[in-house]
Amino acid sequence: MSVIRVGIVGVGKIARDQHIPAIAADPGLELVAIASRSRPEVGVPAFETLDEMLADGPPVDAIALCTPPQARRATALAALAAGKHVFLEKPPGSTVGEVGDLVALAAERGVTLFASWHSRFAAGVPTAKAFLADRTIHAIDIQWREDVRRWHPGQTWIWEAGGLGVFDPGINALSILTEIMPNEVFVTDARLDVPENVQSPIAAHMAMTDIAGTAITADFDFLQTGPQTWDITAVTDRGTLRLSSGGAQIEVDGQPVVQASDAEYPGLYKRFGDLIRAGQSEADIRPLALVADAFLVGRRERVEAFVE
């Protein structure tokens, strides 16, 4: 197959910081157009909407959707209906059920749908998965704490219904968890701290387990200043593994095993290209389902208003 021509819809911080550089670095891909209300200058034709891009822009083979999740389904359906391969930034949708429609339409149109989970492409994740595969896991603890003002400035959509709040970064940890665990994971309890002036949680605690009865806990916080924390610790019968820096680094019993730089989005786009060339789709909704279950069983506690 020749070079895959990509259009991006929604050019905000994540598209500028990650998607555009990753596409530029991949010899099998070419960014040929963007659609964004602000029409930023990125060196390719810019349009306000996907419809305008498809009608008046250069030929495109694939669309990467970097819009907020609440509005993504309609745009994804339009791209798939037009016969375009679709890359979904995480989370793949604002509900679990809507992703099923996208999977069905992609199969009907014979195109690729890729629900991306960038944290699964962190350097330490494959090593962690192999480490846990043949061990008895006693406990998993997730600490995912970051500063929302630093990473999501002015992004009011994140606080609205469907925006996930602290689960927007927290789902990255859950995507790693569902990738590295030998058994399926389910939620047993949750507490969601929701500011009195918004719809989505600013902090959350989850309790989970699997068929083996593994004790799994997760704490998510959007108000951590100073050093940021993205750690997963697994205590096993043969050593303790610690994934840190969002999965880029691994220690086993305190000794470094993997120390790597950020290569998540290049890995995502390589996977997207490979799926397109193989005529396959990949749409794992398990991380999103864990978030949905936390909302189902979670106790909501109102906390003080969030003011950016």
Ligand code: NAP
Given for the second form:
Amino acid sequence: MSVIRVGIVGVGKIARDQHIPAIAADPGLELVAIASRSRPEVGVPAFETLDEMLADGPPVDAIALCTPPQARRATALAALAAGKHVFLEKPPGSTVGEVGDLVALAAERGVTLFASWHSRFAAGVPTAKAFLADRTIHAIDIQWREDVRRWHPGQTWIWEAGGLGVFDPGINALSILTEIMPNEVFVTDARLDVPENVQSPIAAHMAMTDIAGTAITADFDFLQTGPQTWDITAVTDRGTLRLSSGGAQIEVDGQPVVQASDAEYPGLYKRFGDLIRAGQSEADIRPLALVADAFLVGRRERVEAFVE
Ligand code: NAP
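Return the structure block for the form predicted together with the named molecule; the form predicted alone was the one displayed.
What follows is the entire complex, opening with the chain shown before.
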């Protein structure tokens, strides 16, 4: 297949930081247009909406949706209906159900739907999965703590209904968890700390388990200043594994095993190209389902208003 021509919808932080450089670095892909209400200058024709891009822009084969989750379904439907392959940023939607609808439409149109989970492409994830595959896991603990003011400046959508709040980064940890665990994981309890002036949690605690009764806990926090923490620790019958820096580094019993720089988005776009060339789709909704279940069973605590 010749070079896949890509259009990006929603040019904000992640499109600029990761998607545009990753597409430029991939010889199998070419960015040919963008659609974003502010029509930023990124070196290709810019349109306000996907409809305008499809009507008046250069031919495109694939659309990468980098809008917030609340805005994703309508554009995904339009892109699939137009016969375009679609790359969904995480989370793949604002509800679990709407993703199934997109999977069905992609199959009907014979195009690729890729619901991406960038953290699964962190360097340490395959090693962690192999490590856990043949061990008895006693406990897993997730500590995912970051400074919302540093990583999400001005992103009001994150605080609105459907914006996920602290689960916006937290779902990255859950995407790794569901990838590396040998058994399916489910939620047993949750606490959501919701500032009194917004709709979404600023901190959360989750308790989970699996069929083996593994104790799995997760703490998500949006107010961590200083060093940032994106760690998963697994205590097993044969050693303790620590996945840190969002999955880029692994230690076993304190000894470094994997240390790599961030290569998540080049890996994501390679997978997208491979799926398109193979005529396949990939849409795993399990991380989103865990978040939805935390919202279902979680006790809400009203906490101090958040002011950016
Ligand atoms: P962002 O900086 O707010 O960018 C999103 C862009 O989408 C906005 O700049 C906006 O551009 C456009 N948009 C379209 N409809 C919108 C709406 N209803 N509300 C707000 N913006 C709208 O957000 P982001 O950080 O790039 O995140 C976008 C998605 O990528 C999220 O799902 C997030 O979870 C995911 N993601 C983010 C990161 C990260 O580190 N930031 C990392 C991985 C994944 P126009 O105003 O020009 O239309």
